[in-house]
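For reference, the chain that follows is the form predicted alone, supplied as structure tokens.
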Amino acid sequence: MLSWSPVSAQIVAPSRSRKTSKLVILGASGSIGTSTLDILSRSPGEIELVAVSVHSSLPRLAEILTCFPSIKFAAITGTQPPESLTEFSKKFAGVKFFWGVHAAAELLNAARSEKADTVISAVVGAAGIAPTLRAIELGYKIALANKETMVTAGPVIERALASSKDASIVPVDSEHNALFQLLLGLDAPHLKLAILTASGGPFLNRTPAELKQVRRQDVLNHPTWSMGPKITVDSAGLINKGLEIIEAMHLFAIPLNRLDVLIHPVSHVHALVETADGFRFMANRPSMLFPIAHALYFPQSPPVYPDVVTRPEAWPALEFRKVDPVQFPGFALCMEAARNGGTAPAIFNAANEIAAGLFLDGLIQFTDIPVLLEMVLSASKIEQGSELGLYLEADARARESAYAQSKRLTKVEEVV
């Protein structure tokens, strides 16, 4: 059994030998899913891909099924006309298909019957909560790339993991994966501070007045990372980093007062820890290849990728600076939600998903995002508890509130 909390010092050192595992990818058509498929292609035969899910992209799913004939199960979680799914499934007679609201859970059940042991959870947003809980129940090792699961329902996930004999979580986000590795073998009392880094996004040196003029294409032009639209919007306002702090609180059982963020524009150092004898850090070029491979193979040693490793003499200058909460009000609001605890992070996350979507659809300005978040937080009741329903209800109410409040920021009469 792997401990899911590295700070407890219960995780054994990685093994140098590797055995073939069987993998499920939830969210195979997204950026994390695509990078995972690249890793599998680099080391054929070491990991067997047995099941994948996509939300709605049937053309991309067809490409994946063609490239990976080992896949036995596939799920489409979004809404599709039944006749199109029937016709699609006929093209891949050897694959069993699931579709609909419960498709991801059914996929995990079926794959477990084929002795699948690892799942990449790369579903976007709070939709990742249900499949993550099901994966825990089934005893999977979960390579988690869905921070909203821990932000929205962290106490619920913690309780589920504590009651499981076999399930474990290894984080995939580059910062959390780096922190995971730094905490291996470190006794909790020796940790003074855990630090996640942030690039600062494309607007690090913009004034508030200049931010009012930014457009969608400006926000999506991230200086160091290639990510999906929603997470790129979050990163531009450092909201993503606030969500990562909340995730770290649950993943590593580290209190908020021992977590911090530093802006590091070149994105070469991903996390640092401070102990009594100084600082340790994890550094490599900004590539998701490293954290995904580590999570997939852990506790075994991952393959070496010499084509993407840079020696220290070739590193860029390592600059760090504190986060200015005035410059990044969304980050400050997220930290307030973290301090309040209970359902506050779920409320914040739900409102942020709506706000980011409204911005991407051109219905509000980039600078309206933190305004809308504050409006929803101010109008919401924060509750404490560990029941899943409490957090799902808070999530649903916050989404309704965000839609309603957004009408004060836009001339669109109806937001859907």
Ligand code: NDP
Given for the second form:
Amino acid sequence: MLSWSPVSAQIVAPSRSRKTSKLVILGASGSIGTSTLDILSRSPGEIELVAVSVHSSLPRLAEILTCFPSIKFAAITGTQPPESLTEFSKKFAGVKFFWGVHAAAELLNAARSEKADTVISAVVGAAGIAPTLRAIELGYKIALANKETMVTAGPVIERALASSKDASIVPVDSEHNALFQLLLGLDAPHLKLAILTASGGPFLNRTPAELKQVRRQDVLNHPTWSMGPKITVDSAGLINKGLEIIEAMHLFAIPLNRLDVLIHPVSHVHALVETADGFRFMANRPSMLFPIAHALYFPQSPPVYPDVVTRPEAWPALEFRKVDPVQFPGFALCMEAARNGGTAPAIFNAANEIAAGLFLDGLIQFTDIPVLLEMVLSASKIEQGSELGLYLEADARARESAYAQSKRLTKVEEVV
Ligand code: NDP
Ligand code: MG
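Given the form predicted alone above, produce the structure of the same protein in the form predicted together with the ligand.
Okay, now the whole complex, with that chain kicking things off.
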């Protein structure tokens, strides 16, 4: 038995024996979804892909269904004209399709009845809450990339896991996966501090005045990680790291005063833990293959990827520094939401999803994102409680508020 017992991850000791698993990928067309498919292709026959979801990327779904003939079920969660869905499904006679609001839940039910045991949740945003809760009810092991679910409804997910006999979560987010590995075998009272690293994004050395002029392509040009658009925007303002602090609070039951962030521009060290005898850390070059493979194979050992590993003598110099909250106001607001608790993180997350979307659509400037977040947070009432409805209502109200308040921001002219 391991001594560390995070609330959400029902950890068991790693096993050496190889056992094939059957996998569902939620968000198969995205960045994490694509890396997951790469992992499956690298070790054929080890993990059987039985079900996938996309939101609206039908051409990508067609490619995936063609490359992975083991897929029996596919869900399309976004709205599409019914004729195009019928036309599309005719091309893949052996696949059962689900669409509409309950498509992800139906996909999970169908795959479970075919003995699927693992889900990777790689959808973006709080849209991941319902499928994550369904996966817990069905007793899946969940490899969780979708951090917005933990940020918005962390207490609800914790409770659902605590009352499930079989379900478990293994984090995919690189910092949390590293922390998960560092905490194995560590007595909880011996943890002084858990530290997540942040690259600092593309604007680490820019002044606030310079940030006013950044364009969409500058924001999307992350120096160390290649990711989907929303998380890349979040990372540029360090908002992603604030969300990750809240994610860690729920995944590992670590209080805020024992969590910290350090800027580490080369993204080789992903997390550190401080104990009485010093610091332990988890390091490898920035590639999502490692944490995804670890989470998919856990409690077995993941495969080795010699083409992706670099040896320490080839690493760049490892530098760490504190975050300046004045330079990253979105991060400071997220930390305030973490301190306030209750529905504050849900409000923050919902407003941020809207703000990131408006920025990506060229409707607000990058520097407007924290301005809009502050407007929504200061106009919202924070409530405490553990019912799912409370968090979903806070999320819906914050989205409405963010749309309404965004009209008060100056229109973007050339900054796209
Ligand atoms: P992407 O934008 O690349 O992919 C998102 C996926 O979710 C796509 O499959 C998309 O389908 C689907 N999707 C979009 N909107 C919805 C919706 N409303 N309901 C259901 N599915 C939807 O995102 P990433 O892969 O970058 O990130 C996914 C999650 O993982 C995020 O929560 C992110 O924070 C987290 N994460 C990502 C990392 C990375 O390296 N990318 C690292 C750590 C965490 P479609 O293509 O059809 O629109
Ligand atoms: Mg991360």
